[in-house]
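One chain comes next, on its own, written as C-alpha cells: the form predicted on its own.
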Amino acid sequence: MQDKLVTVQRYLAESQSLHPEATGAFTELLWNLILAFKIISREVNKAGLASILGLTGERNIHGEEVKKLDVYAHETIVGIMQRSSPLCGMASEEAEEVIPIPPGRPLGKYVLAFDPLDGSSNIDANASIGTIFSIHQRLSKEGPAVRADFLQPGGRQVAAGYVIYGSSTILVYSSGSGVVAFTLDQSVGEFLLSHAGIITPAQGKIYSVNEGNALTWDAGTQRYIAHLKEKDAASGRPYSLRYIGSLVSDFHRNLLYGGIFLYPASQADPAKPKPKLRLLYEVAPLALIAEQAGGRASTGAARILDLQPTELHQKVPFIVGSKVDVERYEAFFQGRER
C-alpha cells in the first residue's frame, strides 16, 4: 500500500527526469508555489478562528469589495514567489500592474499568474474557494517581466491548475500532458496523487450557470439553456442545475462528472456585452486543464486558447466543460443549432 503512494515532489521530480535538458528551474517554481497553497490552505481552514474572515473596507481595481482572505491569499503567493529565483514577475487578479521581483533578486525566465482566492464571495458562508494559476515563459530577452509577457494566448502556457480549499484541499495541475490532481493529507503536510490522468466525460448531464442573469444574455443562450431544460432524448431527464458560484467548485465537479459551466457576457447593453471573467488569471488557466482532459472551452464564437489576450485585466465569456456539450452551445450561441 505504502509503494502506492506519490507525493507530489515525487512526481514532479520523476516529471523533470524525463526531461535531461531540464534544469530545475521549473520544479522549483511549483514546489514553491505549492508550499503557498498549503500556508493558504492552513490559515483557510481555521479562518473563523483566525480573525481573518470578512471585509477589509477596501475595493480592488475591479470595484469588489475586498475579503481579508483575498489579501492573505495574494501576500502570501506574492511574498514567497517573490524569492522564487524561476521569476522574472508576477500578474494577480488584486494588483492593477506587474508585480516585480525585488531588487537585488535573481530573474528566472517564467512568469506567473494567478487569482489568489477564487470565490471569495462564499468564505463567510464556508463554501469552497479556491486559488488559480498560469505559468508561462517570457518574451523578453532580459531584465524585469513586462506586460508583453503575460499578454501571451493560453495555447502557449507552460502549466496551470488549481487548488481546492474545501472538505479537503486538492490541487488540479497540467504542464501539457493529461491532468492530474493531488489532494493535502494533513496529517502529513504532504499533497498525495489521488487521481491520475483524469478525462472528463465527452458529455455530461449537468450545467452551471447563475439563471439570475437570464434576462441579460444574448438569443443564442437563454435558447440553450431553455434546451437543457426539455428532456434528453436518451435519457429522458432534463440537465441538473448545479451552481455553487466559485468557479472552481463548479469547475471541478463537472470536469470529473462532466457537464457545461457558463458565464456568458452580460447583454443589458447590446452595443456593449459586458463578460465578468478574466481571461489571464481564471479563464485561460481553466481551458488548459479542461482541454488537456478531453474537453472544450469557448467564448461561444472562439477558442479559448486562441485568444490573444490585450490587457491584464481582460474580461472574457466563458463557456467550459464536456466536449460535446460546448460544442452544442456553440451553435445555439452561433445560431445554426438544429
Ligand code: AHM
Second form
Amino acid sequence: MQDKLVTVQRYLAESQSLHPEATGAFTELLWNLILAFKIISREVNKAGLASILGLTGERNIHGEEVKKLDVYAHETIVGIMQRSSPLCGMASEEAEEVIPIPPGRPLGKYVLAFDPLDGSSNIDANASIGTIFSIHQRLSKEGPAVRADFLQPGGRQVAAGYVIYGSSTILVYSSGSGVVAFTLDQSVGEFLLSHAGIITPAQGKIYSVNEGNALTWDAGTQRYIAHLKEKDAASGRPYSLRYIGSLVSDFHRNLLYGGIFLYPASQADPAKPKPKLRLLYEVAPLALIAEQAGGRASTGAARILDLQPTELHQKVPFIVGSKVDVERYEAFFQGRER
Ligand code: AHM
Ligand code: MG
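May I ask for the structure of the form predicted in complex with this ligand now, the form predicted on its own having been displayed?
What follows is the whole complex; the chain from before opens it.
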C-alpha cells in the first residue's frame, strides 16, 4: 500500500512546481480535461439504464433526446475545453475539421486531439471503453489553430493518455517522463494515484488481433501469428489470444501484463492497403504511453512516433506492446525472419 494518498490535482501541482518557468496553463488544461473525464465516466456508468431511462437516440421520460454516448463524450470535452482552457483549437475523431475556440475567448498555445469514446460498439455488452487524448504545442504563431498545428509527429507530444471506463475508471498519463495511472474514487469524485512508474514487461505471452481478418494480412503478419501459435521454447506454450475489440482495453491489459496488439493494414486490395486505426486520435497517444513504459510501437516498417502525419484522420497500421514482441513482428514483417 502507498504511504500517502496523492490526488491527480496534487500530482499535477507537484509536477508543475518542478518547472519554475511554468505559468500553470498546462496544469489548468489537464484539470479541465479531467473534469470532462469524470462527467463522461458518470454517463458511461449509467449506460445500462438506457432501456429504463430511454435508449440513446430516442427521447427520455422528459421528452428530451438521449444522446449517443460517443456524441455526448465529444460534446462534453468540446464544451468544457472551449469554455476555459489554454487551447487554441481541438481535433476530434467525431469531427471532420479543426474545432475552433469561440471568438472572444483567449487563445492558448496548446492543441488537443482526442477520440472521445473509443470502442463504443462495446457499450451494449458492458465491455470497457475509453477516451484517448494527445496534446501538442501549437506550431503557428497566433490566431486560431490550423491543421498544421495537429500534423506533428507523435514524438513531439507534450502529453498523452487515456481513460478506461471499466470495472474502475482509470486515467493513464504520460508527459514524457514515465507513465502513471490514477483510479477514480467515485464516492469522492477524485482520481487517486494508483500506479506509479508503470513499466511494461519486455516480453509477454498474449497477442491481440482481429484474427477474422487473417486472410487480408500481408505474408509477414500471417507468418508471425503462425509463429506465436508454436510452442515457445522458454514457456513450452503457445501465446494466448486475447481480443476485446476495444482498443483502450486491449492496450491497457497488454501494458500491464505484457504482449502485443496488432491492427495491420488489410491487403484485400494489395494496391490499396487499408489500415483502420487513426494516427492522431488513437495510435500516436498510445504509442507515447507504450514507449514511456519501455515498450515499442510500430507500423511494422517505421516507428510510430517518427511518422509525419499528412491528414487529420489519417489511418496507419498499429503494432504495439512489449519491446521484444514488437521487434520480432518487425523482423517477420520486413522479411528478415520467416
Ligand atoms: P471506433 O473508433 O469506431 O470505436 O473503432 C476503433 C475500434 C478499436 O477500439 C478497436 O481496437 C478496433 O476498432 C476493433 O476493430 P475490429 O472490430 O475491426 O476488430
Ligand atoms: Mg476510435
